[in-house]
Every structure is written in C-alpha cells, then in structure tokens.
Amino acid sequence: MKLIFERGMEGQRCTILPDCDVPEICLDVPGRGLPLRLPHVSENEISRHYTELAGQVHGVNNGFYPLGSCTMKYNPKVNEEAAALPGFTDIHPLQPEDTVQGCMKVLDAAKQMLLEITGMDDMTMQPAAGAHGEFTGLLLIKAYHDSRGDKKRTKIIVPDSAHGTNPASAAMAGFEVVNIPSGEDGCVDLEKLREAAGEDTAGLMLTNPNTVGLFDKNILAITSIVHEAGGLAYYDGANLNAVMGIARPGDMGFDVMHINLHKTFSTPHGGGGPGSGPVGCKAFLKEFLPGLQPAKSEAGYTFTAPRRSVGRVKMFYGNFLVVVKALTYLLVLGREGVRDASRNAVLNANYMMRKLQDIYPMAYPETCMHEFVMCLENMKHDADVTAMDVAKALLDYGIHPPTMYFPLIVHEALMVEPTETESRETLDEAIRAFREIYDCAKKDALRLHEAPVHAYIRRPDEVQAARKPVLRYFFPDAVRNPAQ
C-alpha cells in the first residue's frame, strides 16, 4: 500500500487554520526555513489510509491468536470504558493528594488483589512492562545483598528455556548470567542447579509453568536449593495465566516477581505498549521498592517512599490507566472467575494438544498447562516442510502464527497458547487448519513453501529484511539532508 506521503497531491488539506493572531518570533535555528514535508491529503484520503492500515493488522478482535507464552487473550470492552471515565483521564500526576483520592484507592485496591493472587507482601506499580519488571526485581535482589555487605553475590542462574529477556535483564542489572540446562522432562535439572548454586549466587530467575507449558514438579526443591545457597528466587510472571487463583508464587518459595497486566489481567498487549509490569516481593524486600506507594490512613490516602528505595524506575506511578483496566477485569471476574479463567486456559491447551498429537509430535506429550510445544523436526526431514512453512500457511486461514523456533531446546518448535477466551468452536477450526496443513505437507510441500498466498504481504526475504531494513522514507525530489 502507499505511504501517507505518497497519497494526495499538492494543495489538498483537511483543516483550515485561522490566521496567526500573535506576533511571530523567528529564531536562528539550523534548518529553519526549509519546507515541512507534510502529506497533502484530504480528510477522505486520511480516513481511507488508516482504514487500510487497520485492515492489515491482525489482533484478537480479528481472529485466533495463539502466540505461545504471550497470553493474547480478549480484552473486555468494559475495561476500556472504565479507563475512559473522566475522573481517571482528566487528572494530572502533580495534583495534590487530596484531589486524587479515588485514583490512589484504585492503585491500592489493585495492589491488594494482586498480592492475594501472588502470595507476595508488597508491590510497586511503577514498571511499564514485563522486562522492565524483571529489571526492577533484580534491582531489589541487588539492593538486598548490598545492604548486607554481601558483595560476592554477582551471578544470576537462568534456565536454558527462559524467556530471552531474563538474561538480558540480569546483565543490565550488573549480574553475570549462568545458564543451566533443562532435564529430559523439560524442567529444571536439579543436579545442574545444585552445581551452579553457591556463595556467588545472587538469585535464580524462573518461569513456572515454564516455557514448554509444564508446571515444574520440583518447584519447592528448586527454591530451597537457591535459598540454601543464600540466593533469592525470582518468579517471571509471564505464564501466571495458567495458575492465577490456584497456585501462588509466594507459596512456592519465591521472594520477588513481576506480573504482566497486559497478559494475565486482560489489558492491551502488543505494538510496544502500553504495558504494565508490577513487581511484588516478600516483606524483607519491601523497603527497597521503587517509587511512591499509596498508604491508607484515617485522613485518607497519602504517598510514601520506602525507606531504602532503589529509586524510581519510571516517572510518577506507572501506567495508571492500564492498572484501572486490570482492576476492572478482576472486579468483574471475582475470586471464582479468576480461578475459572486459569482452568479454562489449561483445558483449552490440553484439548487442542490431544486433538493434534496423532500427527504433530509434541515435545512433551504429558498433560500441559496453558500452552504446548510441537516439534516439527520429522516433518522437516521427511517432507522438507519447516515450522516457518506451517506458521506462514496458518495466515491463509486467518490465524495468527504461534511462536516459532522457541524455546531453543526444541528443534523446529511451534508453541501454541489458545487462552481461556477462545470457544471450542474456534479451537476446532484451528485444529482443522493444522490438520489440513499437515495433509498438504504430505501431498504438496511446494505449496506450503509459497504460503501465505492470501495475506497482504506474501513471504518477504526475511534475511534481507533483518540485515538491510528500510527505516526511512526518502522523498523522490529531496536532497538527503539530515535536517529533512
């Protein structure tokens, strides 16, 4: 499609501005005087342009979106309505506390519910995303060891099936990353963990259920090993959707964790934000929490700073309206509804896995949690059809591809997370698509190599796209001047 700069023609416009009624002040700024490169389009053309763009975006509102480990669940519209209330949108973060008591109550109410779900003792809403939450949690771990003069604890243990942000966050926080392999069962290898844990261990970062969709049966032993070595246990909450309301990280022995409100608690996800990654911790870490915390007194709410805070990790109080949406979601579901959401997520994943396992080998065929991982290594060997081919073919069925080639411990992996918000009918349609693609792989593999054939964009040269991305638009008649 055309870019907005390639639409319309000179002289077209959609707004007529009045003449300037204040004196003009001209500053000697480099580049001033060059014509602005603004598109000349009518309102009609603008409307068509953005409608066309919207038609090229696939989201949960368009169709099935089984992106593994991301929990792309439906976001109820009542969440958006609550967050759009003027009492929430027409405020300023620098207002006096007595004028935003309702908003402070929202922050506190959401925190109390999330603490109950996670088994933590205190929480900050400041972090803006999951990885931001990881970094914040690691700062708490670092501050804790530093406060005790334990400077030798410089290493963070990370399993090989961890999300890629885990080692990156640990490195950003100044730690050395120690990778440990998974066992044949897809869970943490306890012997390797014991070998890695020692006097230099600051902590362990772990996702449970893990990235292959399994609840680690040795979870209590894992946190005990880390604690016995003097380290702290960090819980990556990316997969909390499988256990919320049923099992609590705090009861598993974890000391600090983050939550993805934009995954588990039904707020917008994708496109770079807005997100929210609240960080919860046990009582002995609360004095290090970042930012200001709403505290309730007889006179109302007031903001207080933890005694030995690591400092702010974001301006003000986090992405407040995202917290409003998450609170709305929790209030609508209630205690039993939260539990039912997890149960349905697990049910949907196991239903889909059982319906496909006769033709698609499962990396770990036992009962899964919220997601499962298919291993297409044999299909690649026998039919020259890769996980990428299957993912591309799903686009022709109106299905967003699952996560491809992750986790790295599974070759030719496709990781599928149906989520609880999909109906059995939708799952059956997706199962039919997977089975038809399998049949096509056996009869006409070349056709899958050309997929998708009905998508807006066919199959681009992904190597060139990665190595030589086109990130700027150059006007045909323009001299390539940095000022332009």
Given for the second form:
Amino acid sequence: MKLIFERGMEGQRCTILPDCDVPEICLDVPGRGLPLRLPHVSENEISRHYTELAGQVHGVNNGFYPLGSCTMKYNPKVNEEAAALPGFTDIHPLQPEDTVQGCMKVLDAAKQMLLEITGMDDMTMQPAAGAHGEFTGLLLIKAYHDSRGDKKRTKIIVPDSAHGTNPASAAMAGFEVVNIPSGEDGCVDLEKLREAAGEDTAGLMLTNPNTVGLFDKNILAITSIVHEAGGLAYYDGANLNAVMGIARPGDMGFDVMHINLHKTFSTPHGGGGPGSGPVGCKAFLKEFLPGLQPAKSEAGYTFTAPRRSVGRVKMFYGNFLVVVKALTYLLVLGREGVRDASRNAVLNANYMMRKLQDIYPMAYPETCMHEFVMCLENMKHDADVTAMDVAKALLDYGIHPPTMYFPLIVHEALMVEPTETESRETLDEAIRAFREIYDCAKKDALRLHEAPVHAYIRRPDEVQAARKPVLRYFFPDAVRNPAQ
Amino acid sequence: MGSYLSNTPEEQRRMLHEIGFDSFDALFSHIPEEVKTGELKLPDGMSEMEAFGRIEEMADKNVRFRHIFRGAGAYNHYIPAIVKSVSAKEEFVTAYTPYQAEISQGILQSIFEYQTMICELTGMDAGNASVYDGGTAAAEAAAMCRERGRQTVLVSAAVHPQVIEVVRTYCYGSNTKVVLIPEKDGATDVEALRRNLNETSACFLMQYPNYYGIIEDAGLLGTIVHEAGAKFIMGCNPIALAVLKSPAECGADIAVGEGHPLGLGLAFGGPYLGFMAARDRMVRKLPGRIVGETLDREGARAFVLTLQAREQHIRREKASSNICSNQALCALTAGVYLAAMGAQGLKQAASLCISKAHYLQRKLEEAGLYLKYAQPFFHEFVTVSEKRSDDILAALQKEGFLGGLPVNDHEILWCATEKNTREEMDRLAAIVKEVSHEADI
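Would you generate the structure of this protein in the form predicted in complex with the partner chain, following the form predicted on its own above?
Up next: the whole complex, starting with the chain shown before.
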C-alpha cells in the first residue's frame, strides 16, 4: 500500500492551529536551510491511511497470540480508560508535590501490591521496559559491591538458555558475562554453577520458571550457591505470569528482580512499547534505587531520593500511564484473581502440550508451567519442514506463531505460551491447526514452504533488507520541497 | 471477584482431568513446598465499575492546571483529535513487536514512516524505531561514540539536569568518564569545551534549545568538537527543528531528543518518546529496532525489522544495546502528529511558541521579572526577580496557573507554547505584578 508521503498532494492539509494573537517575532539566529518534507494530507486521508495500516496488523484483539515468553494476554479496556483520565494525562511531571498526590498514590499503591506478589521489600517504577529493568537491577548489584569496596566482582553468570537481554544488560552494566550450559533437564546444572561461582562473581541472572517453561526445583540451592560465593541473585521477571500467588521470587532467594507490567499485568504492548519494567529489591539494596520514591506520611505523599542512588535511569517517574493500567488490573483481580490467573495460565499450557505431544515432540515432556517448547528437529529431518515453516503456516489460520528458535539450547524450537485469558475453544482450534499442519508436512511439504498465502504479504526478503538497507523513504525530486 | 478468564471453573476441572490431574494442587505439585507461598496479603478483587471508581478518585486528587507555563523537559502542546483517534486503534495498541512481518505490515510501515519523518526533521540519514525517552536517547548516543582510546563523554552543563543524570547513570554502568562542560551566560562555555577536548574524548553532548531555552551556536560547537576528532551529539526539541538550522547543517553526527511534544501530552512524565538518528556511517551502531524496506516473494513492497545483527537476541553480550521493547506506539503517535501538522503546521507551531514566549517575557519584564540571559531563546527563558520565586508561584497557583519552574529562590524558568493565549498571559503578568509590588513581610 501507499506510504503516507505518497498520499494527498501539495497544499492538502489539516487546519489545527489558530492565527497568532501576539506580535509575531522572527528570531535573529540562523534558520533552517534544509527543506522539511512532511506529509501533505487532509484529515480524511490520514484517517483512511491508518485504518488501512491497522487492517494489516494482528493484535491480541484479532486472534490467538501464543508468543512464548511474551505473555500476550487480553488487555482489559478499562485499563485504557483509566489511563486516559485527564486527571492523569494533563499533569505536568514537575508540578508541586501537593498537586500530584493522586499520581503518587498510583505509584505507591501499585508498588505495594507488586511487592506482596514478588516478596520484595522495595521497588522503583522508573524503568521503561524489561531490559531497562535488568540494566537497573544490575546497577544495584554493582553499587552494592562498590559500596563494600569489593572491586573484584566483575562477572555475571548467565545460563545459556537465558533471554538475550540478560547478557546484553550485564555488558551494559560493565560486567563480564559467564555463560554456563544448562543441564540435560533444561535446568541449571548445579555443578557447572559451583564451578563458575567464586570471588569474582557479582551475581547470577535467572528466570524461574526458566525459558523452557520448567520450574527449577533446585532454586534454593541455586541462589544459596551464589550467595555463598558472595554474589547476588537477579530474577528476570519475564515469566512471572506462571507463579503469581504460587511462589515468590523473594522467597526463592532472589535479591533483585524486574517485572514486565506489559506482560504479566495486562498492559498492552503497543507494537513494541511503551512497556514498564519496575525493579524490586530486598531491603539491603533499597538505598541504591534510582529516581525519586513516593513516601507516605500523615501530611500526604512526598518524593524522596534514596540515599546512595545509582542515579536516574530515565527522566521523571517512568512510563507512568502504564503503571495506571497495571494498577487498574490489580485492583480488579485482587488476591484470588491474581492466583487464578497464574493457575489458568499453567493449565492452558499443559492442556495444549498434552494434546500435541503425540505428534510434536516436546523438548522437555514433564509438567510445564505457563509455556512449553516443542522441538521440530525430526520434522525438519524427515519432511524438510522447519520451525519457521510451521510458524508461517499458522499465519494462514489467523494465529500468531509461537516464538521461533528460542531458547537457543533447543534446535528448531517453537515456544508456546497460550496465557490464561484464552478459552478452551480457542486452544482446541489452535491444536487442530497444529495437527493439520503436521499432516500437511507429511503429505505436501512444499505447500508449507509457500506459507503464508493469506497474509498481507508473502515471506519478505530479509537478506536483501539487511544487505542493502533502505531505512527511510526517498522523495522523488519532483516534490523535493513542497513547501516552496 | 474480578477476572478476565474465559474458562469457567467447570471447564477448568474438565481440562485438568483430561490431562491427568485431579486439582490445581496436583498441577503444581512439582513445585518444592519450601518455596510455595501462602495466601497473598492483597485486597479482594472487585468489579470493573468499582476499580474504575477507585482510579478516578486518585485522578481527582491531582490538580489539573488550566494555565500551564512550565516546561523544563515536558511541554504543553495541542494534540490534534485525529492523533488520539488513530493511536487508540486496538490493533496498534495490542500487537507485540513486529517479529512476524507478514501480519505486522501496518506497524512496520508506521515505524518506517516515523523513521523517515525523524530523518527529515534532523537531516540525518537514518533513525531507529525509538528508545524510552530523551534522556536514554542521549545516553545511548554517547555509548555509540565510545571507541578504543576515546572513552570520555563530555556533556554541556546547559543540558537538562535529568538528561545529564541519566547519561551519568549509564556511564556508571559502562565505566565511562563523564566531564561536565560549564555554562557561561546560560550557554556552553566554548573555551572550557576547547580546553577539555582531547584525544581521549569520545563525544560532546549539547542541547538545542538548551535547558534555559537558549539557542546555542551549534555549528560552532560542532566544528570545535570535530577538530578534536570527537563525535558531536545534539539533543533537540523536535518542534524547534521546524525553524532552526537542522542538526545536519550544524554538523551533528547523532541527533537525539525527547519526542513527547509530538502529540504525546504531559502524562506525569511518561510514556514519552526518545528519538535517535545518525549519519550513515554510524547506522550499524544504533541501538534497538530499525525497520527497512524490502520485497516479498512476489515482488511486492514489504517492511521488516532489519540489521538485527546489532541486537541482543542475536549478539547477546556483544549487542549495541539491550533494548527490545521501545516506545513503538508513541512513535506511531508522533508520526500521526507530524502528518496532521505537516511542514506548514509544524513551522506554525514553532513560530507561535517563539512569539508567545517573547510576548510573555516582555509582559513579565513589565511586571518586574528580568531576563537573566541576553541570548536568543525559543520557548523558554529564565527570569530574575527580587521577590522570592515561591511567593510568585504560590500566587499564580491560587489563580489556577502553573507558573515556571523555580530554578532557585529568585530565578524562574518559564515556558510558553501555542496553547497559551494573549489573554491568559496578560492575566498571569497582572498577578505577578501584584506580587512583585507587595511589600515583603
């Protein structure tokens, strides 16, 4: 379809702003010499353009979205209404404290509920996403060791099954990454961990349940090995949706963690953000937290800066409106709802896994948590059908494919996370689709290589895109400067 | 009682039985008892209506100012109705990062269009799909410039203090030295910059217009920085770029900024939008998602996430950044805003900001608040007063005005935008005049 630059015509425009009601000033500084080429479109053209674009997007609202590790649950609409209240959207972040008591209450109320769910002692809402939270948490670990004059702790241990953000965040925080191989069972190999942990260990980063969907039974042993070596344990909250009201990272021995509000707490993902990645920590780390913290007193809330803060990781107070959405969700769910969400997420995952395991080999066949990983190596070997082919075939069923080729320790991996908000009916339809694709792989593999055929485009040429990057639209010379 | 589950309790029981469990306890029996938690100490759930009521109560506890004259990194601009309508479309709101290009063309194309608009505004060759905000954009840009032997980041003291703090925090992470270049008369001290630049300097970051609203001679700063072999990063106000000499013309290697003025609203500081654009030679150092154009199997135009070899899911600890979720919906919003304004509308917004701010400055001067710096400014400026800043601002607050940000006891940083009318500025000045003339107690 057309780009917005290819729509409309010179002179077409929206009339948004009024004439100037004060004397017009011309600045005595060098002005812009470059032409400014922006779309020249009427409001109707804009509306049609984006409606057409929206028609080429698959959101949670359009259909099943079992994208592993991303927790694509339904995004309640009341969250959106709450975040659109003018009492939030029109508030300047630098207003006097006595005029933002409501915003501070939102931050504090969300924090208190999240602390109870995670078993942590304090929390910052400043990080804007999960990876940003990881970076923040690692800075807390760094500041802790620094504060003790313990300069030799330069290494972060990361299992080879970890999300890519873990090692990337550790590197950004100035640590060296020590990758340890997972055991045959997909969990942490305690021997390997003992070998890796030592005087130079700053900490360990881990998810539990891990990236293959299993709850690591040795979790207490794992965190105590790290603690005995003098390191701290970081919990990657990407998979928190499996354990709310069931087990708490704080009780597993973790010292610091992040939460993805846009995964676990139902705030929408926006096609790639804005998310929110609050960081929780145990009491001994709270003095290092970034930004300002709302503190409650009799007179109301005031902002205070932690004593030995690592410094801000973002301007102001984080993605505030996302926190409003998460709080709305938490209020609705409450004690039982939170636990029921995790229970049903785990039930849905196990149900799908059991109904597919006869034809799709599972990387780890035991009871899973909120997601499971299939290994399609046999299918690739026998029928020349890859995980990618199966994923693309699902598109033609109106299903968003599972996460592909992750975790890296499973070959031809498809990672399926149904989430708790899907009905059995939806799961059964998806199971039927998977089974039909399996039959097709045996009979007519070529057809799968061609998939998708009903999506908005066919498979794109990604190699060409990377080899000769075209990263912006180039205006034809004829309309080079429509303003002139 | 609140729930968003689709399975009824009966359905759950049937499903459990079908896969061999007689209860949820059995389903979770593999979790070690010693880490299982008891009942959480959380309030009972509630209906949607009750929850919304609670949240409304919180929103009502805030004071919404009718008249806003405070900026300092968060600006009160008009948001065209079409912007809110488009950015609320459920498909855009509820989709994930567009990994599956075949069913994500709408998101990918919107980002490609946004990237193009950011390139147009800055004059740079390529931009990314966004980072978290202006502060993290500056910090990521500084990280792009570090190379062997050049590890020191220079930052002008006239950059927003919170941006400086974010840069410092990121540099604490990467063990990078930060040198603050002092300001002189509200702008970067050029001689101090010269003195501090050397063969270990990675880059210099300035803000345009700067924290005090002043439009610095970016071209001159760029030349000085390049003479020392360092990279030049400009943190820009995107609306000002409609009329000011562009970063490309000023010699910037990387242009970044806070994109929230482009249709995102104040929102107590977030979600906002960090934009980043760079010269061709630095494209492969950009952090985060980048969308590129290609063709599909049948030769039709298609968009994909590209240059992913920079990113964490491929490169892990060697990635250019750890960012994955960015601010995609905010970038889409900015794109709609720029389409609705067009070049003409954006220039008009910039001109209105300039004219109104200068009108406000004159009115405040008549009321006894004097301009601190004799420098060209965009839509913010600092005044000096005999009266205490707090007294002036308290008097304004009583009348429903959010005055400028107090810089210290006798200095205030003011801001005016296209939303401020002559009438309200006259009233504001009258209130200030009254306070100025009151005898101190």
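Residue numbers count along the first chain shown, from 1. For the two forms, the rigid core is made up of the largest set of C-alpha atoms that agree within 1.5 Å on superposition. All values derive from a computational prediction rather than experimental measurement.
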{"property": "Lys468 CA shift between the two forms in angstrom, with the core used for superposition", "result": "2.8"}
{"property": "Angstrom displacement of the CA atom of Glu10 between the two forms, core fixed", "result": "4.2"}
